[in-house]
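Shown next as structure tokens: one chain only, the form predicted alone.
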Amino acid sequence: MTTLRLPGLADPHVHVRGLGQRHKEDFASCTRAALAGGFTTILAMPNTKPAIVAEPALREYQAEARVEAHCDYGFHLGATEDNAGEVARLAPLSTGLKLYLDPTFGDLKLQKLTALVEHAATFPKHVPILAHAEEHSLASAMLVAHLAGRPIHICHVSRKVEIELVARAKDKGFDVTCEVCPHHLFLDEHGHGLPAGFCEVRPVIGTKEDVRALWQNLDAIDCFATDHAPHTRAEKSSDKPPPGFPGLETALPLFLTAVHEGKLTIADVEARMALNVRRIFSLPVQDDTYIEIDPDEAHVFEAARGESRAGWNPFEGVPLRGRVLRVVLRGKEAYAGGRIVGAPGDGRDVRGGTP
């Protein structure tokens, strides 16, 4: 057996849920999940219930994660039409500002251009703007943000003409950063083999040219972000199905899958899920923190055995390779043998915590 050390990986993009959805998800199954799949930080998005606009709802996620946590996590603040003052306030306990620029789960949607433009302009620079923005969207985002002169970081790309269009903008000197998830890398719309329902995802999954395009731009994209989207069997099995996949717990494996294929290599996972990631979100450092796995391991991951309360993975049955055998945050055990030893309370707020 293999055995590598790298540094604690970070998720820039989950969906914990909690509070008014935490049949879904809570910070404790979360974040068990997080170190499960060899994540010590995670950013939570938030379309939320209540949404994460204000400051008494930021206040009571700090509180919900502060004894739940496994690991490490942020909040990213939701943007509205008129809450443009209220999050440049609360700026500097975030980890960041989300657009949503196309639909998605929740309502959180901006339709006004004037909207876009004004949260650019006032969200302090120092503190990354997001954005889910798909095609013309992306391109009204990329511009806004480079008139107003600061960063913007571009969410789940998942389209031949979104990545080709982020990779001019990066040669014309424009400040974007983007992700790509590994749904959007290693499924196809004609090769999920998903049934109805459990496919829903937004964006969509792409033509096997978006996903030729996303791997031959692997220079323009800077993170590995799972937007872990937890929802249950009967959610995803109902007329109407929520769009969202889990995927904390099986991201790191298909991307060590990927090194054995030749596509990556591990500088790319390491790259992608741990530096990129602390250096745009202006991480702190975790001091005496790390993962060990073996990169070689066969094996087909079980959901029902998973941390995440989803019980269902798209990626459930499919041969991977490498796995998590220990993660040490600040020192302390957290998981190993395939268990978490580690307690909830242990992750703390990268930002600090209560306003």
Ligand code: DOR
Second form
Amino acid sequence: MTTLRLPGLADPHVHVRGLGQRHKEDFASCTRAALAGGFTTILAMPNTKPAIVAEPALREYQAEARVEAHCDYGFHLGATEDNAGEVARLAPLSTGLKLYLDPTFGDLKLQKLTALVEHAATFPKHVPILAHAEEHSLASAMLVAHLAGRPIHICHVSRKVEIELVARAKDKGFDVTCEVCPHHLFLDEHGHGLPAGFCEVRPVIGTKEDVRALWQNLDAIDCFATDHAPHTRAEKSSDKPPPGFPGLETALPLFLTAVHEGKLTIADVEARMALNVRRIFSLPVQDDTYIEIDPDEAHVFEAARGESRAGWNPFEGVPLRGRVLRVVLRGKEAYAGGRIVGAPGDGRDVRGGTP
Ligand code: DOR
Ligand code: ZN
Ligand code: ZN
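Can I have the other form now, the form predicted together with the named molecule, not the form predicted alone?
Let's see the whole complex now, leading with the same chain.
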């Protein structure tokens, strides 16, 4: 058996849930899933219940995370039509400002172009804004950020036309970064084999052509983000299935499988799942923190034995090569031998958690 040491992974896009949606996931279950997947830092999305769009909600989630989290975490704030001043003030406590420009789970969607322009102008320029921006919204988000002279991070790019636009914007010197999710790289609309409800995700799974274009534009992809979005089996089987896939526990094994198949190098994975994420979101150094992996071990993920409360996974039953053996967080073993050995509360807020 070979053992490789990598830096602790960082995921810029995780729907932790908590508070009003603890039945889907909470900071304890989510950070346990993170560690099992090799992540030592996760950045939490604001489309929660209540949404993280003002200080009182941020404080509530910070309090939950402080006592529950097994790995480090940060909070992205959510943009609304009228909270540009409030989120700009809270920016030092956050890792970014998320703008929802297209419909998805929750009701944080921005309706007016004026709101996008105002947030881009007001949010501190050294903290990224992130956008759920598909199709036309992606073009508009990149242009508005560029005109405001500020960085923007495009979430879960999934289509050929989108990744090609991002690549061209980068060539033209736009301060744009982007992430792509495992489900958009490893599944296509015909081959996913998932039952109705369970295949619902936003952005939707792409065509074969979209998937090919993402792989062809690997150089334009800064990060691999899971967009871990847990919903229960009962919710996914209902007649109104919410969109979203759990992803923290299967992301690294999927990318290691791609390494095994010669589609990626370990350096590609390390850059997109650790180094670039840490740079883009200015994450603090985690001393004496690393993961040990077996890059080759053959296995199949069983969601019933996983840590996420979702209890299912779109990649269940898929033959995988490569897995996490051990995670060390600040000199302390956090995960080993398939078990969480660290304690809730070991995780820290990457922004310190206090004003
Ligand atoms: O499929 C999705 N689920 N896409 C999103 O943008 C949100 C997420 C969720 O929160 O469930
Ligand atoms: Zn999104
Ligand atoms: Zn998301």
